[in-house]
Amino acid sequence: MSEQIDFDEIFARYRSDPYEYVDVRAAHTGRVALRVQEGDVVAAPSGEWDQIPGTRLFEITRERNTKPVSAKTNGTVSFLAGELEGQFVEAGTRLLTIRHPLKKKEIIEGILKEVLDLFPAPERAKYFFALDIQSRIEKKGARSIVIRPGDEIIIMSLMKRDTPVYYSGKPGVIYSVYFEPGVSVAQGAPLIGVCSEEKLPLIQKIITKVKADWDKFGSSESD
């Protein structure tokens, strides 16, 4: 984390933009059906479970298989590749975006990503935090450890092989923690966001911040 951090640039960012823009992509070659049009209100799964599937958005078929594709967020639908209405595709062509509304939640969350030491995943596997870690967690929650470099803090599973994984971010209380235990994250994608005790504060503040100009971001979220 910088030693300054601009509130007003963060915020004023947010407030003028408040939204998430999700990028979806082919997963596999195959010739594409879309199901959406541009502009179109897309809903995100639902259910209990999340048993019941978003909406379709496109399908994708390949070798005679086809496979559907519904959202995975609620939004809106704020660009399309209709040229691509009935085209063989490689994997990883956009297809389409969904402008997605942030709620006060999504919006602290992407604040303090921002601003967090971010300490990411070397390399695509499962993580659990390292046993004695786990245990304290339990008993005083995230916010009470503080981390060190060359601490040994978290546990990577690949191919049945578990290997420890040190710290080599700054030193800090572990304040967010951005994966399960046992589900598979990418590489590069954050595990722990750290902060510094002295700035403790300051995250204090943003939080308070976004939750007291939660209607200037043109929101009727509440959580």
Second form
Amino acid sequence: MSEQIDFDEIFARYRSDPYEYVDVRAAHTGRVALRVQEGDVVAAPSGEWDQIPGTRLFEITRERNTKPVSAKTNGTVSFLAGELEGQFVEAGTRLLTIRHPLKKKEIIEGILKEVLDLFPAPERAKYFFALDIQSRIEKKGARSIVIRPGDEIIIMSLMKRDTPVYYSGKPGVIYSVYFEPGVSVAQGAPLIGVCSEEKLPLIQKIITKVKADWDKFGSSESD
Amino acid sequence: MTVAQNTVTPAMLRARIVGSEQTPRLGLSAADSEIILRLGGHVGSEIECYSVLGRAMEQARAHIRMAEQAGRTAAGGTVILADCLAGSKGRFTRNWHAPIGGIWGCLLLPDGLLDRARMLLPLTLGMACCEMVREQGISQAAVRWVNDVLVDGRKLAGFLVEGYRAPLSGENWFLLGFGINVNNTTFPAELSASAVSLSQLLGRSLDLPALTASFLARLAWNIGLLLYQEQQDLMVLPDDSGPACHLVLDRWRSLSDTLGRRVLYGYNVEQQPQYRARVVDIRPDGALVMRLDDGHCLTEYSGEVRYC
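What would you give as the form predicted together with the partner chain, now that the form predicted on its own is on the page?
First the chain shown before, then all remaining chains and molecules of the complex.
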């Protein structure tokens, strides 16, 4: 975490534009058939297990194999590459952008993600804390657990293969936990957010300020 | 020091492989079969046999550490066997009963696999065991995703793969733990209705070293098959198209009874069952596709199922 972060600038940014812009790109090469229009409201996956797909965004066909792609987040289509309708596109081509309205909790998490050291998931898998860390968390809470590079902190579970994940960031306490036992985490998504012990008060100050500013701001979004 | 009873040597294993594994299988040519045997040939390059251990996985870690401290690397394919395990455990906090009479051990493999092969590696254990059991005439033996081996609903064998990073070199290893009930016939009360051994099924005791060699020979074949498939993937995948070679999954399908079954799914299904569904597919990377009662499908990359 850097002392150089301009918190006022971050707050101002969220205040003026409390949205996250999620680009949706072609996962692989293929011919694209768009299924939404600019301005359309799209829904995220739903159901107890998120088993109901979000709004169908487009289909991409390669070698007669059509793959539907659905929204992973709710929001409004703020950009659509309409000129690519029916065209053959390369993997990674930006096809649309979803403007996702942020809730207070998401804004706090967003700001924290800018100031914490994030430790990403090495693979798409399910994760749980190593037994030693878990028992210490249960006794004292995550925010009292100091971790250092090389510590075995998390177990990655994939196809009945359990692999220890060794922490490789800066020393600090586990401030935020972004995974739940039994729920898959995408590769590269943060597992935990870590900050040094001496900076814990600063983090708390950020959260207090966001909550206060949010109330002053008077947004209709709730947490 | 007590002499180990389940003593298998690399020479015994080689003889087993040459004796019965060298016939072409799965429609492969003799040349391809030879490549597969060569690719899996490191399995059992060294075999350590103990009368009793705490956990075979722990012994494997110690073996890797001791090799490092001696300025060398542990041999890939080393197998650790024990007549019984005093501190064995299953996944999570479950008990694993490992008395004299079973095949208990661990295989050490260096982590040199690409992503898909890494995903499929745990399947090879169940495949090897199921093949070995069917060879004994128990044709109804089947693999339950991911790699449990069941006979008529009772668990005969269980497997677990753990990763390990060597402390000095930072090399990553796979530790493939195996537990197969063979001549052991008594189980703790909580397992007596759900576990079974080969001798119970056949009504006689079996030659444990010979059976262990048979299991390891089939494991060598299936790991060779996995590496062969990886080679084929690399040869035919110039871009981001899907995998073309499905030898491992095709074989797994032929040994498993999970596809089409109604299951209870959970990450830790015994303590925290999540949902009921019907298994409709297994993806090229081994993930299970299940259809819920509302008609929607979920894909799971880890966790476990129970038939219902």
